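Taking the form predicted alone, here's one chain by itself in structure tokens.
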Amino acid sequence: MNPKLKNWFRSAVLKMKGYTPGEQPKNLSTIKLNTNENPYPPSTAVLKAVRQAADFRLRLYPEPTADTLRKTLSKVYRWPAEGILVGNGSDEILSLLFNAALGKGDLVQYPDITYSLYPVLAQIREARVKEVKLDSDWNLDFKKLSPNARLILLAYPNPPIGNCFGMAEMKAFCRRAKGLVLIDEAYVDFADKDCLSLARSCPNVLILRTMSKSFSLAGARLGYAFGNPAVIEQLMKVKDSYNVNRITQAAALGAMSPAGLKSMKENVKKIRMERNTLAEDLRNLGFTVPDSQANFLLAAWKGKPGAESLYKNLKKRRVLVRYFSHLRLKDSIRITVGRPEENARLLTELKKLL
């Protein structure tokens, strides 16, 4: 029986794609560079939280607004705690925050080539969509961008080239800009800035961190966001009862404490240096690769085989690497900057596939 989902679902979700999430194999033998994890284990300041955490409690709703952790979070980055939403990963506060703004036919804005989620979310809403193309460099150019857009998103660093557009232009637009902008920094704590100076001078700015990357907490789920507190009670007021858990908490509380911060710092540390490390070696390769400021590399190979020839071999030989049909893609694989061994391994299957 064919069931009659026209009369049960809205046409705007029939006729999307949906999002396409990276690949997670099962085989721990492979070598995981798709999808940007931290290749190195979280905090043990963290693995003890949840160790704590994990007891009779658990039959207990976690805090519906995580007030702990917004206090923690305020301390650290000297935000007003009432300004700082917390959610079940970067990637819900963007939903709070499409369902929140936006109707059907507003108009929403971001730059093509960016984060794929925001193009199914803006779907889903049945929004209005402008996409501006970046420049053959990678950059934007924010007189293209419409100021009348009732929602822009930026991220910084932009995936997947992993470049950090100029922070003079972009603070221009945000201070002309009518709606809200979002700026989503899922990996700044790899580039050399942050744009939390943008938030405290534009109220209509909003500023979108995770700890699923610097933090190698991917699997918890855990999102915040700061802005204007006006802006955050109305985003509040969309979010499920109690969105953030309470073994999460626990863990982005560990996370935030001195010693957390301090092996995050560490991490960071190594992952760019093996960033311009494997850079090189990719470009000595003959590959074309971009500066990055994030976590992961954007890699042009125009020679055969072909791009996605070599993301197809790759995986046959257990090396998980990202491809793009994206046209402006098609002859690039976005690779995550792992351990120094498992960089090693990537450039060896690569040599002998080239």
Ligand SMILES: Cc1ncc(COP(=O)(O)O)c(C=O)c1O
Second form
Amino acid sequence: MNPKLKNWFRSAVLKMKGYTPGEQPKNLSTIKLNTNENPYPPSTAVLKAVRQAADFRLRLYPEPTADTLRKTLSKVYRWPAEGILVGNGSDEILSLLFNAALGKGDLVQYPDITYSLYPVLAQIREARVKEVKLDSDWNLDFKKLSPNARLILLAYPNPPIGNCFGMAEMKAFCRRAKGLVLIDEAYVDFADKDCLSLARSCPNVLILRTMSKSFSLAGARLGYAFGNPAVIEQLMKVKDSYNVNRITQAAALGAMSPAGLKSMKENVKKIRMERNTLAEDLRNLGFTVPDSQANFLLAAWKGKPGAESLYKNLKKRRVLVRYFSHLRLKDSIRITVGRPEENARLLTELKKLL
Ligand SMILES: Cc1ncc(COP(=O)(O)O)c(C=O)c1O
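Go ahead and give the structure of the form predicted in complex with this ligand, now that the form predicted alone is out.
In what comes next, the whole complex appears, and the chain from above leads the way.
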């Protein structure tokens, strides 16, 4: 390492590895089942809105707090506009929250198996992390969470498994918690229930959503959070002035239009059905697949070849899935639910490899 870097950066940053995003292959013929994107295109209402926004107005800054979009989100979700924050992807909102809530040494808690960005953000803040081990069925024992932690992160559904923690236990915990609880609902549109009503009665709870998954807008980068207006006000202070660009604000307004919402719901319905079919097909091949409420499946394979080799060989055959080297996940591959023909190709290649 260049010795001068020590003069330029904090040691916490020099020591950390950084987040590893899933691969984004250039080759469009790759069957891409690795980063939980939606296999269907965005609504035509979104594409039209983007085309209309791409004109001379690009010389102007966007609305700083995306008020038109917040008002629309407020109507769709029946949540006060002052309690909504819009971000450049939900990752940005997570980053804002860590920056605003955590100082060096403050306690943050999340399950040992969850979205792998949380530990990276905690490292950047030099926060004190106490991971809570999920049980063998990937469930969370809420008694293991400290109500005194300054920040608690719970993904609902929780990746890379896709299960949802118990609503009643979660609600009871949120009422007890002294710190902030962020419920990350990136995949909630694919699930049976959501936690918005829980958040309505708990001012310390924030609900995080994204348009990357159900709305097919991962490339546009639009995340949004619902919370108590006093909490959102603090987060507003630490965001960039113009954190969401004009084109993305227009795309998101298109997504929230009646046509945009209808298209999202139709795609979600197809993906939920295909998810259940794919889970059964994988089980028939000998994989252990926990029920998922998201648009992906965690498929465990105890036999030979190992899961890592399956991942590598699928990649050679132009089918990308995700492999995590985490001790509890090393026997598994995570598969995003694709279109029926993509899932069929995955199954064909797997049959050849097993
Ligand atoms: C649980 C969870 N939260 C947040 C995100 C980030 O989403 P976005 O694209 O909105 O930054 C992801 C992305 O995969 C995720 O899995």
